[in-house]
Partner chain sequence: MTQSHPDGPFIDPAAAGLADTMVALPPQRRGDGWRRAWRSMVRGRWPLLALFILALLILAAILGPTISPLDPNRQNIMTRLEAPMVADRAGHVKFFLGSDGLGRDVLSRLLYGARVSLLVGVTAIVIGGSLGVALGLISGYFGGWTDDVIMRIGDIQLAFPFVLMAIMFLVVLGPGVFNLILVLGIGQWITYARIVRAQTLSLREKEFVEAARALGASHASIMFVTILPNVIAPLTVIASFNIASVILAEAALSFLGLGVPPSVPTWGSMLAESRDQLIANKWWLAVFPGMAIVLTVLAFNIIGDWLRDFLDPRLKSNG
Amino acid sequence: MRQFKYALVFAGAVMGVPHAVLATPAADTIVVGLSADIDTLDPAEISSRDASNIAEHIFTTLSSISVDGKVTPRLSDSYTVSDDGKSYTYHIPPGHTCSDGEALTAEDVAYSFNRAADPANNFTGNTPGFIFTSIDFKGATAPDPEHVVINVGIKSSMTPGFLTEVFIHCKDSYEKMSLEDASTKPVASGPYKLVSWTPGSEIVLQKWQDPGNFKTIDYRIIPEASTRTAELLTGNVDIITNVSPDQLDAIDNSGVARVEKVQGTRRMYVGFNQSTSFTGKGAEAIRKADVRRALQYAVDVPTICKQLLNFDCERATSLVNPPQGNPDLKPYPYDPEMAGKLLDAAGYPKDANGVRFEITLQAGRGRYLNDANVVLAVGQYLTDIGVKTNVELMDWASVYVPLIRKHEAGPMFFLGSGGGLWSALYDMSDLATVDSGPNYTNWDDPRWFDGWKQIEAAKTPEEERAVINEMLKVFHDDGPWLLMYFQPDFYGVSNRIDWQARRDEVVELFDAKLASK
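How would this chain look by itself, in the form predicted alone?
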């Protein structure tokens, strides 16, 4: 088994941290240490999980997804579906307001949907880029103050689940705002409002209506893993995300905090960006399916998991979380000799210097579990088979996210895409259309994209499942991702707090409370 020279660069970083609470937050305040900054709080432009987790407390939604994957009421208390399955009517009970005093009615809900879809705004966030392309959103209307009608172009049982992710905001407030103000000065429709936001440092929210057990939520941006752990162990923060694997024991043995360990649903992958805007031998090579297939054999994913993430993993076979994937697909084994043979056959033999072609692998730093070291390991594996890989690590929020949004990261890039357990189609909807926002690879294989029409035409669950399995095989064999793993999630939690982590990376704090003594 390969030993990575940088496998545990954080080891010992928290040694010597006193196990005493030095600056406990006030009883009415909960402090969360995040590993990466956010770039916007515009409800239609949000695309990162950290920003979404903060927005979840600022904005309401029509409904929510529970821990067990069920759609539960939130702003709306009920809905009906038209006979053709393409029109959803939600009831909005009266009495809701936004934080500036504006009444929140069905008209505001319709506005929230239509604003996100308005091409004049040029939004690329989760709502227009993923949700709307997945359901073929057609428009929203409010026939009266208590009913909003959401029209879609696809009949799908998944639509109510997708609609839980659209943030609702008040029309009059946002019509007066510039897009710049909307990004940084949100008007709350949920239980917390923004008090202050210091980019790269801190986001502070204050409760103005129920639910929520804490008056103040203080999010602190702490990119360095060892610093997050130190802040937790000294009592300065209550919850930290992305605990470094080498610090699990230090936290669990501290007597003041614990690690919440969950098998997450985020799909980690290395994307092959097939855009013709990338030039050079390497960029041209990864536009070929046989080259992409060869590179799958070059990376020892289970060893990366064991050494760098401190958990045993089975490599992903597709973009779908188990057990919803194709059961007939097997993970690519680590076989560098096979990788070399396939690259030879594809027309990329080694030159006199042992190099087949050169390529760039880009990644953000600090967003995912031990991400920098994982990317360096992937680059090392590829270089070992003659694919000279230049790894570029950059700031997540200010540099990398803009590249991802514009589909300009690459030609190879490392990314994680949030997933679910309630439907294979939800995970597959990252690639609902060639133009889908999350299709950061610009993949356009008709065998995959034509499959969506077959799914919509399927008359039984068995017919639908057969098409899904065929599509997942195409993805496995010729797809645009170098398949990696489903990320485990490690949260550090102060013993002061009673809170449990979810598998879907939703850090919801409404039910968090002070622990009983």
Second form
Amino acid sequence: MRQFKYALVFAGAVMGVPHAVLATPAADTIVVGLSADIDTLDPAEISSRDASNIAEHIFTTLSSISVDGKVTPRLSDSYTVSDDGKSYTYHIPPGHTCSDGEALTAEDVAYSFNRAADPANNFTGNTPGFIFTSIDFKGATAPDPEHVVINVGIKSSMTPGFLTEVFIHCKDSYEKMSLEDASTKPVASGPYKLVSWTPGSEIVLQKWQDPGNFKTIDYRIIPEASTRTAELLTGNVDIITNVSPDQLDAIDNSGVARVEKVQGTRRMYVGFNQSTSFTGKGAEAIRKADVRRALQYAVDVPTICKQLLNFDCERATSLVNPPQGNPDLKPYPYDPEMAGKLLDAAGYPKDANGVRFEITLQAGRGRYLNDANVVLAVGQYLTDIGVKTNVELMDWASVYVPLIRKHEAGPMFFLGSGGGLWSALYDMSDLATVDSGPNYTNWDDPRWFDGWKQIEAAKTPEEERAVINEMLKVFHDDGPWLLMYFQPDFYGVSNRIDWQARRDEVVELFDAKLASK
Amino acid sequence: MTQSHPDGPFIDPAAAGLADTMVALPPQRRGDGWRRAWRSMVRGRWPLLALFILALLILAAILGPTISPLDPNRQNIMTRLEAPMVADRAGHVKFFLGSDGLGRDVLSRLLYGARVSLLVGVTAIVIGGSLGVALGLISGYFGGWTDDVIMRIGDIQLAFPFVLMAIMFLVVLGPGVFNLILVLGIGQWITYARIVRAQTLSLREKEFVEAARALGASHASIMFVTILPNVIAPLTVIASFNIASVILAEAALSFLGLGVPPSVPTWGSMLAESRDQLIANKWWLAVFPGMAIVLTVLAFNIIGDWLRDFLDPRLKSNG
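Show the form predicted together with its partner chain, please, because up to now only the form predicted alone has appeared in this conversation.
Below: every chain and molecule of the assembly, starting with the one above.
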């Protein structure tokens, strides 16, 4: 009987204490649940969005992209461009330091750029692999402690935007470090410094200079979507990324958290890999522009958005995020009859079994919103018009990513590519050359690739815009992507926190604060 | 005559000497065994229920394409996540057990899933059992270095956690029904090999084996014609338990996305697909395939228990 009483008291105590009280982080701490782990914090090696979002708090940059897509000052307060458009001089005001006390000057900025480009380091991150190839980076010098000159090989209006993605760090501290230490023991130039990092589990940052309202940022790695949601609802985390579309209502109705929904900039598409390494009737068919165009009509993208992503979307007209796209282009409508007619005309009538040709559609699982279901739905739409589609879903990191990197996914594959709002050229630079890393389709249409020379030769923004529009029309009509949608981003946010989500997948926490009661 | 295991439940058929028991049983009239088995089942009640469940499972597997109300792979994203027994405006119920995240009929997928579960379970056991029996016979009969090599290979395999090994193989070979069966089958051989080896070690010294040898029978004939029939009984018990664990392993691997392709409905992959929906209260996506797995595994385990008791009643009285 006594034991029974104790049990009752214990049960009452547990039930009487609100869960939020048991789990809520401290008032000076914000906890973020990420869907994927990071592999490095070396500023020149970072390539994933999650790692970049963490690094954004550890390292400063010359300038940054604001919520509305404008280049705004950060470390540098101003810059000038040479007459030929290939030399940028940034002013670095004095008074900045790194977390180890070293002064942060123009020399450190030049070092940050040159270190990333140094072939001896063999870096493959976003800075050397995407930014530097896009602007044809030539080198950086510091004529005095307050000025850094960055030389590029291509005259382009998007260079200042690209340079916002290069993380700045202090020369003396990084020169002393091995590459291994640089990837795990960053010396901060931004407002937060690394306190601890448990791979696969947790990354803790602590504020050492402004800006930032929280003393501690605790990133927790929670790969499984339902677990992230459960952690949010029990108050263990304040912000979660990549909320599953089917869990939006559960969060919104919970009374303890809400979903911040934003139209993201990630371009989701089904790629037509035109490599001749793929054989068979289907692989040959998608090398023809007529067939690719026909397949655009077969997929009901707005319905996929509505039903599978819980979001109303307009189908993409090209690889460029609106409003930077070609305004004259209209999204392909869902018209399976038209798709059938075009395939008949292209020489692919249905056989006795109702099949025109068979093709494989490959995809990774768990990387994008409801990706497996989206891919299966696309497969069903294509099968419905006689293109028998065999969907192959693979483990994202261990199987699919290596295939994609080798340009061997396909003949059809599902992928998302991060985009921007500040320049059409930024989004278009996925296909800067036939051999570009992100040209996973092996597309080589000269009408597109010759366009880059015309862009460089353009004397006015209007001339440049005309070329861009022409290239986007080629992409729309005969391009290598089955155009899908710009992925919405769903962030689960605890009611404890005031924080606004951005469209470009940047999770910036400087302005996040405790909600007023 | 060997004694039953002192700890109660049956652990090792070799230790229990089931083969000896079978050899020692007096000759019976044809059909006597079946009648005894049936009476034993009726007396136990649970085995009868298990048999009923398995009969339903087999029927579902055989008649799945005929009796399933809809194409299990037919998607309609406009009718996704409909709850069970919800009638449309005309009062017609389209999805008796609800629809999944792509608007596919859960009942039809369950019926087709039974086919895959049985196919994978039985075939993997046949593959693993055949390999294990052959290697166990060779190992026990010849002894010496042959025995050492085969058993050490088995020890090495047992040193790897099975699921880890299966994941490794399936990542290399790629998912698919055939590869899944192969991996699950190969993962089981050592269980059979060890039991058969232990039995063979004892049987090879028996008079009837000596007699066969004296009559000039070949090694293969002695192993497969003279010894093998005497080790079948314990293997049957082990196989019935093993089918259950293989079905669970298939479900686990499909849950991890390493089982069969997405176009093949399996209970494990249905469970995996339900993960994101549980928190959204779409309970039917997890409950029905979960129940199917639980009932099937339970049925095989009950049958295994009954078989063990039936083949060696002394264990039951001690256990």
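Note that the coordinates shown come from a computational prediction; the quantities given were computed from them, not determined experimentally. Positions refer to the first chain, counted from 1. Here, rigid core means the biggest group of C-alpha atoms that superpose within 1.5 Å across both forms.
Enquirer: Rigid core fitted, is the C-alpha displacement of D83 between these two forms 2 Å or more?
Expert: No: D83 shifts by under 2 Å between these two forms.
Enquirer: Rigid core superposed, CA of L41 - does it shift 2 Å or more between these two forms?
Expert: Moves: no, less than 2 Å.
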